[in-house]
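Consider the single chain below, provided in structure tokens and representing the form predicted on its own.
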Amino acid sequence: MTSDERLALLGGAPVIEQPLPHEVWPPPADQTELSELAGQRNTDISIKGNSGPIGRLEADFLAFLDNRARFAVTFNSGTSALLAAYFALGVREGVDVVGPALTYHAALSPVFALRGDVVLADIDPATRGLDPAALQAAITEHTKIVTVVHQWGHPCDMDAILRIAERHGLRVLEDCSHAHGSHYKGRPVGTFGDAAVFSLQANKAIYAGEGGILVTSDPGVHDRATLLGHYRDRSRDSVLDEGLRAHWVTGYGLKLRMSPFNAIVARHALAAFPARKEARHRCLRYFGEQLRDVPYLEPVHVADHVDMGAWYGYKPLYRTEALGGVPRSVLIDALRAEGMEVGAPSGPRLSTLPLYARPENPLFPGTPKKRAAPRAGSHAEHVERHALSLPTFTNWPEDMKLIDQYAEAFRKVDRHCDALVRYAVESRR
């Protein structure tokens, strides 16, 4: 590079050469996959029970767990697997659910359906998840129920976590959607709660297009949460309890239930996960060594005695002062101008939302509901504020070089702060 390069923004060559999206998911199907797809399409493409790819799909999923969890359930998305783990654990009106201020909407919005409240409790800033001293600030006489989302890949604390629940007789339920093969010293994340909810949507490492599924050892959970979205040959042949067995015919009214196709392109996603999952990690390890010489970055932290799993997007922190001052979007735009696939993530505080913010349940007009989210000031909005979203590399070694040109901008971009401090004062001028 010559010293006087100019940053691609204002007018100079940009660093990345590979066109966008840098980030291609999920991969092309392989020939065994669609094969499968053409023959369940002339064999059968209903329903019936757990049976064929479904019933498959639950007993790997157990496996992949190492068979820490008793029972699986498939569901059309992630969101009507929590909707049913929500109704399960016993959400209904007087019972509050305590989460993270930072995460998807959808980890703690089925509480609503149910008319159940929310409270919002702050993020530990080095998990990015749940923080159990928050925690166990917002439990009240009204709290049932902790909702643990692993953000980002990241396990929580779930030493901490789970005494603070014990202690005063909470349910635990795991929101696994972003930690697919995460372990938690050495055991697989969803295998703490009392259940858990892993989401399959096309953008997770482990993928049906859209689906979800419940695993959990409590036989109440699983035959309550089989019957909110399933009926005749499902809560018949798999409901325990023979007096929830009376419902076997409609189930509680709903049709949750996953397609074959979608158990079928599950099924092969997570064969193919371990070695994906080696690739990201090989990827994202040399990645955050590139990164740690670029002075205006706080680099992914991974605690000793946890494994990231699928990761779930590379997601450092902006260090404003380090650069300057230069606001968030107008680093994204001189990184883009680069060439990189980046941005802010696109979850925000729940706090911000309508859904949360407003006093009123929007689906029971006339019912109020809490508002209780941490302080102005807190980690969560930190996170919010600071976090760029970057790809998860998956192909290694082939985007070594793609990796080496993504941490080059950085550098660019440190190397002619005082340009952009410039640019970002002019431009709000």
Ligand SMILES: Cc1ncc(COP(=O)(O)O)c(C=O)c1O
Given for the second form:
Amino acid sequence: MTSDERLALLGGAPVIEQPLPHEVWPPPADQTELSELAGQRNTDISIKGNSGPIGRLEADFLAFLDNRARFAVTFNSGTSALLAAYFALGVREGVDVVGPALTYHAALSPVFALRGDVVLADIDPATRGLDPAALQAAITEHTKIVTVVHQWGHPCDMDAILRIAERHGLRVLEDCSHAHGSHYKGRPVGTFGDAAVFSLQANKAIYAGEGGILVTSDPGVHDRATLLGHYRDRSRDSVLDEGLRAHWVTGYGLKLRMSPFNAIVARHALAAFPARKEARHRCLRYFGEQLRDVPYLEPVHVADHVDMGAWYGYKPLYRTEALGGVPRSVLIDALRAEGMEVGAPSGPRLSTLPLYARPENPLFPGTPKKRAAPRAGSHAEHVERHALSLPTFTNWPEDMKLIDQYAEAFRKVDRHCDALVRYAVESRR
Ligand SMILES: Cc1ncc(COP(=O)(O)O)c(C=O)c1O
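Form predicted together with the ligand structure, per the form predicted on its own context:
Every component of the complex follows; first up is the chain already shown.
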């Protein structure tokens, strides 16, 4: 062994020389997009209805979902769209929403603003989304809604979840914020439930900068969601129910609409998406193949009947026992020293966050909460503690060399397992 072959953490040369960041997202705008943004600046910088880029984005988005949903309504963020969806689906005091114990908090947090309650159910280790059996076990007389999040791009087990929802009369909300372009048995996610939300925030595969879009085929959900976030023109022009339309001047009090600039950015991202998706798939399939012989990694599993759409990072699981029990934080230090862009995924289990953990809804003091969540040893806890977050490589074939180097860095750590174990023990002292 030459000195260069030592782990970089222990003084050797790093495998990866390309400076960070390795995930460069979102991509820069081309001239056409910039000209359209400039043109909008001098025509209309606040769209009160759904004309211009707002209406065009909504129509394009429905086409992107194979026109399997009737309505699309833009919002200024995914969180705003989720608030409107929960309101439209009937969340209020006494209503419980069952959702996954491990996901980004905004998938469920707006429930508390509507005085509802959240019951957290375990995830399915295969999909990393809501486990149908855990959903079934969590249902009580208060459960009216189930939220599925197609976590990190992998669709949930929709057949099983829809069967349970139907049996118990639950409404289904799909959070597709990680899953633009994902399909379950050939059908786009976002078209299975009573409503779906896609965040269009900058990290997402289809990005507006800040923005979100709600889709539904239910006119009642459409009307109530529109009234919550779009008073005046939009409600006057598009709320279908005459009785509800009477509220068009005020809506239900909030203004959550998207700016036209964000809509323009999102339309361009949507148009560029098919080619980018193809490139991501090539990169990440290749990455998965290269990682197969790393004994301490469990590469991302993709079921045969799903299309991963955009992906949302590459998140294998760390098998601690296959690397001598080295803690994940030490492994991450070793990989970073080799030049890798790697970390632990950002969101902790929701039950560990004060909004979920405290016995009272902090927005409405005196309103008790159930704080129901899976016990220790859950799949949610396992994934939270063992997942590694790696870049969503998007440039094919340019990223191939970098992917090879990542795989080599992982293998190098394996070859130096004993040295890393010693390092971990010594640094604990
Ligand atoms: C699963 C999920 N839901 C909702 C959101 C919130 O979307 P936004 O940031 O657009 O408000 C995010 C954002 O990352 C998310 O990952």
